[in-house]
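Consider the single chain below, provided in structure tokens and representing the form predicted on its own.
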Amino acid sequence: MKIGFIGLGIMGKPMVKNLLKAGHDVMVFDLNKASVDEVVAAGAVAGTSASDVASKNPLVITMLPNSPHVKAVVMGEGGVLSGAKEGTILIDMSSIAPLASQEIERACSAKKVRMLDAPVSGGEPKAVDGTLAIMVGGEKALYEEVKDLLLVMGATAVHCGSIGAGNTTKLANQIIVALNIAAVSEAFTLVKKAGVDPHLVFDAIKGGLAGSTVMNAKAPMMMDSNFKPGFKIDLHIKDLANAMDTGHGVGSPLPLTASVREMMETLHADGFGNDDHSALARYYAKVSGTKIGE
């Protein structure tokens, strides 16, 4: 299948490579030339603009940082909608505000472009492995049409409801992940301050009710003081900001989300915004005077 792919960041590059490995023809566009060159070396073709990519491919995937970026790339001058033909499919796999997804879909519908919002979870490791969890909003029939393609990039692709439902689901995911990482940071800081080996505690509790995918992935990073980003603090701040905006809009209280967002904002101010979100451990080190890792 001919696919356009716009956005070659930490997640986008490996997603493109998995599409190429599956035999698809992929045309890419990104402002970062090095990223474009990397996927072109893997077999992709470079487009000259978002409009160019959309004009030459019946299906376009966007994977961009936040709502304003997706709006600009899709609806702006030289954007996807300026080049897309009637019947083009747009799958926005960015994590953005649900209301933004709905606004973009209305613009797509006016141009007879069909759209899904399909954000992902799993970070860079699962993007590389092609085992992302994909949460999809939009027409069920369109989801069924592209489901097999989504499963080239993910282990699961679940239809969650109408347009925007994918991003609402992603916000719920990001709240749970953030709070879980904060809980692991807090608990293992306690362990270290109490003079108990965090590695032994991890081995003791990972098989019980406290065990989780988050703890299994992030506790070893904390114990190794390895904060190389699979998912950056700054991106998680963006997701929690979108969650809080959405929560305020629908009247859903998010006090724990607000607390963890403030921890992340402190890390951003301290210059750690590009660290992995497991660097929440740095916040606890700052306020407790004790590092989990050496």
Ligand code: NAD
Contents of the next structure:
Amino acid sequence: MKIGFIGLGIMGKPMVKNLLKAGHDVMVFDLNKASVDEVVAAGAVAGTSASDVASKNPLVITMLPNSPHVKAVVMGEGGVLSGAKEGTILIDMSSIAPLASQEIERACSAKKVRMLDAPVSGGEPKAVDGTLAIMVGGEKALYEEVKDLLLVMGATAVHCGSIGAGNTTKLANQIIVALNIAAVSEAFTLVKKAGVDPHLVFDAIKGGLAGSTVMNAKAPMMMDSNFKPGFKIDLHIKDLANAMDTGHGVGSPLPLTASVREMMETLHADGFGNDDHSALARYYAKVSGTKIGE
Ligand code: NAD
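Can I get the form predicted in complex with the ligand as well, since the one above is the form predicted on its own?
Zooming out: every chain and molecule, the one shown earlier first.
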């Protein structure tokens, strides 16, 4: 089918390539020309604006950094809603604040555009493989309509509830990932400082209760001091800030999330905001004087 895709970053580019491989016609837009050129070389067509993309495609996917970007691209001047026809489907796959998803959906609804929020988990490797975990909010019937398309990009797509429920689910995911990375950083710094080889600790515990997808992905990066993103510290700060706003809004305190957010803010202030979130290990190196890696 004809699909518009806006936001060609670390995630958007491989997602577009998978849609192309599955035989869809994809028209793209991004502010970054190099990213547009890369997916055009893979078979996409370049649109001239978000409005242009929405005016020529019955379904538009957005994959942008945060709530303000999605609001601007959808509701702003030259945005999706200025070009979209009645009945257009918008699937926002960015990770944004659930309240922002609800606000954007209201603007869509006023123009008879149907919207889902459908953030993802799995990072760049799973975006490349087309095996993302997709969490969806919005009308169940619309989810059923687009489920097969979502499964071109993901291994699973779960309908979690009404609009915003996808992003609420994603906040839970981001809290669990952040706290797990912090736990791995803290524990591996301890063993290194106590004179035990972190590689042997990893081998000894990865099959036990402490084992996790996060530890399997991030402990080797810490042991190699390889913090190439992946998922950037600055994007994780954004997610934890959204989690805390949401938590405060519903009266659900997040003390552990607050701690890890401050560790990430320290790394941002030290100039590491574009590092992978496994660079939380740098925070522990700073406070302990010991690096996990060489
Ligand atoms: P990214 O920063 O690599 O890409 C964002 C893209 O949006 C950039 O190409 C940028 O030029 C474009 N953009 C920004 N404003 C725009 C505008 N007004 N018009 C058109 N294009 C615009 O980010 P990413 O890592 O691809 O992440 C995208 C979303 O997916 C984020 O919400 C992130 O939290 C989420 N996410 C990322 C990962 C990951 O591992 N990178 C994993 C899961 C979810």
